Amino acid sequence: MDTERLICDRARAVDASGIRRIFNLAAKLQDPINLSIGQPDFPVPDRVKDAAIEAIRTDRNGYTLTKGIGPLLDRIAAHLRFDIGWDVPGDDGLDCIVTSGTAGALTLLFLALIGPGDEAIIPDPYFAMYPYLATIAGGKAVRCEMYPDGRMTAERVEPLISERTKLVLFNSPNNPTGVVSTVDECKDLLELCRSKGILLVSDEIYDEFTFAGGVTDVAAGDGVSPRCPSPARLPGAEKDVLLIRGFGKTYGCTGWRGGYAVGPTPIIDAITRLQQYTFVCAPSPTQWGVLAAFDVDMTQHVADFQRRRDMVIERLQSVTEVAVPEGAFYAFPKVPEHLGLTGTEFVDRCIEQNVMIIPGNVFSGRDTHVRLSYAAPVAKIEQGLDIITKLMQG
């Protein structure tokens, strides 16, 4: 049988060749300096591990309700009331669902809102799955270019809106740039989406992974919590914003696939119906495990990553242009123009020197930058920076 002919156009349109190519090349390396992985290098906190282990041992291994276990939904609701002032569930038409990671929430959201001919505006640079979410749903991703500063502003978004636009996907702190949006940028974007009747989706997988100083030190007042700026923190945002958060990046449990979505009840209802016939529910031991995460203080780990960020930016700024990351654990430096290389070509040179990073075209319509992750041991980061900066100098 010619099984290749059975593959449908939807699957053919999803191209993972850029990432696959890098990992195929890297497979030939001996003990590479790996600055490519978007995964924390610290272990899952014992308290969170113990909660998941206890769930397994006490036979909490079966299906849960589609929306998630009651204790976790209650704890998420309490956290959101404290953090952003949303009453979930409440009289404001809000609801919540636990999902298989933020990727699960995003996938179900696109399937619920985007159909043939529909459009979603996404940032560029973007998290690698964003454009393919629209493809899988049968719609189109419209890219909002954020060069050179990595900011998704209302001014840049507005010209992209059409009568087919269903949602704007906003990601702060951003992957791959680490850029954190300001309060004013959040306000302007929310007001634009409100005026156009478009859902603003805030992907906040790195919401707890923001650094002190800069725009993340938001004073209390005006309805804004003293935390990382977010459109969800603004007055009345619950009527116009779908908030997506997760546990994997903050607590190091990326493989557990734990996340949640909260927003207007009709949208959560649609996501719930789709989850029932796709993922069924988020993994039950994961749900019991991340319940304990709300009682774990990760600030020292975040402070450690801020010190790594400082080291990375100091070195990179001496040889090229790079937006300063105020969250997450990535830098997205430009390949110096005097080298005459694309991001892919520069990555090839790094791999020749045993360093793994990712070319910018995995995250963008451009191939002018590279992404490096500093979620790696400090000694490895220093070794990698020595090689990267030397190659950038030419």
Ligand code: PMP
Given for the second form:
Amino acid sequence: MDTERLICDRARAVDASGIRRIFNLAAKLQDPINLSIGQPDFPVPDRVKDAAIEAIRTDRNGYTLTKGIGPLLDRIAAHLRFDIGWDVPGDDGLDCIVTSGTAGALTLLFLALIGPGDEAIIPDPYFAMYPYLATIAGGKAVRCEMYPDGRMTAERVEPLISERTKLVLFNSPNNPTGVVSTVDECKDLLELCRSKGILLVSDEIYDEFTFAGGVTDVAAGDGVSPRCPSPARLPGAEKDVLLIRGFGKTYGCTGWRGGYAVGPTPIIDAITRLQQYTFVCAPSPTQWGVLAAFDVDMTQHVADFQRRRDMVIERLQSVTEVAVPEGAFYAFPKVPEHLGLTGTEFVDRCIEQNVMIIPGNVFSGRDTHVRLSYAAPVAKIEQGLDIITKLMQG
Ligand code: PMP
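Alright, leaving the form predicted alone aside, put up the form predicted in complex with the ligand.
Full complex below, order starting with the chain above.
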């Protein structure tokens, strides 16, 4: 059988070779200083583990309703009422679905909205999956260049809008830059999308990882944790914003595949129909497990990431240009021009010295930067920074 002939254009269009190449090179390293990981380095809180284990033990292992288990949908609704003032499901035509990770929500959303010829505006730098979501759905991703400051502004988005634009995908705190948008930037973007009849999709997978002292919104109800500015918090936003959040990063359970999408009922209905005949439902032990997560205080972990951010940025700023991350756990420094190296070439040098980071072209049309993750032990981050900063000095 000629299996090559069987593979269709859609699958051929997805090229994961950049990232695979790095992992293949790194597989040869003994005990690498690994600053490439896109997930927290803390364990899942015991209460959350216990809740998932208890669900398995008590035989709650079957399919759930397509949209998710009732208690979790209720808990998400209570959280959103407290956090952003949305009433779900309410008279305002809002609904919610629990999905297989944030990626599950994004995939189904693109399948629901983007058909042949349709366009989705995505940030650049972007989370590696974004451009392919549009390709897989049969449409086109239009990249909004955000160099050098990493900000997705209405000014940068407006010229990219066409007759075929269905959605603008917004991600704050951003992967790979860690940049957090201001309230004014959210306002302008929402106004622009509204005026053009385009859906504003807010991927807030890192919402809980927002650092104090920056552009953060007023403190949350507990008076302690800072809140990430979000277009979803703006008056009347529920008519024009689709909010996507996840549990994997916040509670360190990325492999459990838990996330949710909330927004206008007709869009959630379309996603639900597609989930019914693809994923069927989000994993049931995950749903019961994360139900226990909302009451767990993760603020110490966030403060910990903030301290690491301070350390990373201080070191990087002394040798190169870098946008200051105000959330998530990444930094995206530029490879200094005097080196004459692409991001990929610089990463090769790092790997030669046992440090694993990711080249900018995995996250961008350009290959001028590198992403490092500080979801790693402090001693490892320090060792890695010693090598990276030395290489950047040339
Ligand atoms: N969006 C962004 C911005 C991400 O960084 C990631 C994961 N790295 C995802 C979505 C997908 O997350 P999940 O594991 O919940 O599917």
